[in-house]
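The form predicted on its own is given below as one chain in structure tokens.
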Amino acid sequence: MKTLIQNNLVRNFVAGKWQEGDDNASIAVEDPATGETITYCALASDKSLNDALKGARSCFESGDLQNLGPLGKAALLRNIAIEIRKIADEGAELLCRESGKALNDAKAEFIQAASYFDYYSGIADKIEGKSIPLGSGYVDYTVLEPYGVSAQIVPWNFPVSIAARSLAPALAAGNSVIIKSPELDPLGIAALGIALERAGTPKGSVSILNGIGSDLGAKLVASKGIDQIVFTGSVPTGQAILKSAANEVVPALMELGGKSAGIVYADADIDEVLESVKWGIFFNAGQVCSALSRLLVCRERYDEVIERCVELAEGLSVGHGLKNPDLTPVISETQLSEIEAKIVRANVDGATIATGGQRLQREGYFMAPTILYNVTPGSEIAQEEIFGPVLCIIPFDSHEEAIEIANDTEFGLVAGVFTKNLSIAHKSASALRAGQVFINEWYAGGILTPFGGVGKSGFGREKGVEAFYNYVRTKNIAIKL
């Protein structure tokens, strides 16, 4: 994407501008598949974040978005998703090359970004509040209020869609936005950037900032001049987050991440359970806050599931996102080497690798697609999320012992059932601690439904209708005739 690199750097969207860091810093962006830097991007200065703040306020005071009116706001979203679609085979190809991801997968990504606009552009324009009745001598009625000027932290792992899901949303609303961009891979959402541009998105109403997560993220969300944060990320991060947003009691929404598990039934279908299981666990190389990581089988079945998932690993194919095979590799050497430990901490625990454990041996970062039997439901591999191609498969006897393994962690993002029994899987649904549970499909659902987690798997709802009423605020106006 020539408008995009130029002389070999990428800069950030700040308010309508793009421009370098003060002092020209920049980091590498490297290609997971091969090891090698893709191209550089420039980390945004203190200079830059302040611009982004100030041009975030000016055209929120300003109205720029709010005067658009219902339908300007509805049609600029649509314009936007033109946008995206247009870019998205270039796009697709810088995110595919940064991330490691499959070309076909980083292609969707920019599709489903589109569609989020779409989406919110048809709620746009049907943002009502309510009257209530007081009594004779009264008239009282609400109104809903964007927020301000959200600051929004978006992961590495789906980058452009996680930032459009948010950002279309929070522009519905008539919230002005600062974007945080992943530092392992900035490009794709850079991108993005050059589609808001032309659109036609107001100046100031969305800035786009490339650093590093300690430094500008954490200066972002201490920032006095924001009025939301929106983070989907790690329980630690997340938490140093909430504390930054305690101080200035800015409200929050969180996604961070879980330890999700699927229960297999002995009626269940083995075939849809494999093919769940390699989208689960083995797309994006496991790297999805909503992997199906542990898969709990019952106890008749429990060889068969081993066998089946053994076989299914091991003729995966294996390569370079662009030649779009099952797995590709994880995100960074650091992530693959805290994986392979994981895996020997959970071996000498007693847990039995079935197959994989160990990283390939080939030029980048690719971890063996890895099944695990014989794990303790208590142990470190069973309730710390892994973020890698690795499944933990544990027995159990009962509906109830089922439901206490899965419940057993302080996550609690998604969750799923497998079997042919309607009670049992609406009976299974009601007594799972997670804020979403599918049912003989794992990511069933899409951008309609919405998706959050409870305990450390965070706060708040994205996607679906519920999703906008984060970046609203009711007001009441009550009036004495």
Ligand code: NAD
Contents of the next structure:
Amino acid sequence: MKTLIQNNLVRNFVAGKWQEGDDNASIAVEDPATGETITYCALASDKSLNDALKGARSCFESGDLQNLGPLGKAALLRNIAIEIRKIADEGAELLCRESGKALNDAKAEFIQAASYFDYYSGIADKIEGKSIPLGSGYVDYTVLEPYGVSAQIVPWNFPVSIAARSLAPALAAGNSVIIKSPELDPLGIAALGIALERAGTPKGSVSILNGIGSDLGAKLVASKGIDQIVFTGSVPTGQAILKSAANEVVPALMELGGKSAGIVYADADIDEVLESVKWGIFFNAGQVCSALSRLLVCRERYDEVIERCVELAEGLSVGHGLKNPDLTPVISETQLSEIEAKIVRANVDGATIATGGQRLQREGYFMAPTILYNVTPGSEIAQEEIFGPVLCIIPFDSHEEAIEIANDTEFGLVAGVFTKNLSIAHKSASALRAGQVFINEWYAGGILTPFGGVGKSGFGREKGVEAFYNYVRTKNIAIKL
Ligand code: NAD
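Could you switch over to the form predicted in complex with the ligand, since the one displayed so far is the form predicted on its own?
The complete assembly is shown below, putting the previous chain first.
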């Protein structure tokens, strides 16, 4: 990807052109496994932002994307998927090095990104309104229209797949999109820009800007030229963005954090639980919004599950993402120090550290896989997102108590149930306050299934057909004959 990094600098993709910011500002992009600088990233200037806004508006008004027609848009999305697959190996290496994640997982992110474009290509030519019978003398119908310019702010934990998750349906609907990439790992999304360019995406329909959240991100969401905001990230940032959205009365989609619980009933298959724990809290070093961060275990199986989780944690391989270990580093020194500080406070609050509890003594930002028990449900560690490989195990004595503990946080992103009893599974799924419930396999589902939260986990849904309707609005046309 020759065009991506030039003179040791990754540039912005502004209305079809790769450019540096005018003020030559840049930030270093680090390898979290070593702490070394990989390259530098040019920060978008105010002029780049204005150019992206103008380009997006002009593409939307001229109809360069919409005029491709339903079949043409579907074909464009399929081309984008093809181009993403072509760059997946090269892009994955960059993503692995800048985010610390395992190379195979980075590759899977690009493949998933391509799948989003394939999936939403299937809807680009099936955007249909309704006819509403008003009685004699009238004809009434609805049209689903794109919003216009969609501003999309992406977090660092799955930058490529999350960017694609919102971009693909937005383009299928005919919107122009301006993406603000995460400042900690902007290279993967920049690689996505190359695929978009090669696929012949109309100029201005997508811009990718690099910048600091509190600066460029805040300016983008406060801009007058946007018609929609899509935000994936933390609750405090979401709250700040909602204030900007309120000022301009712009609709916003919020995909925020979580503190999700899995309930282990007495009849659960503990091997299945362990497999879910492995993925649920140690995949991507636990930096997953829908991580399995609280495991609620019935008293009869409590000691056994703690012992098995410790064995699992202590047996994980650790290393640079390029070697595909089980456990990779967290994204930054700041993130690592915050996790360690939370564990110190959890200890003061009475939690017992069964294993881990501090950073690993090696280069890079590696947190030891950590299992905590004797965790009080109301304590900070059981209430706040940690975003690291840290599992809290909490016992319960009845179904009612399990549901009460599971629902007792401000979040409500996902939840899980482990049981062979279908009746208990359904009863629990219905009582759990969450946007999605996994039964017997954490992360069951995928790009076809609607995803989003309740409470402080946000609102709106991404993924699946349902997500598409976030990117269109209904116009009703009533005709008197
Ligand atoms: P963050 O809120 O710090 O940053 C997210 C993005 O917002 C970044 O691109 C950042 O630059 C930008 N940003 C920061 N301040 C901004 C501002 N004032 N205005 C506009 N943009 C701003 O979150 P993070 O640390 O990058 O990501 C981790 C968080 O994201 C976790 O809380 C995690 O649970 C959540 N997340 C949620 C989902 C989901 O789908 N629900 C998916 C992934 C991550």
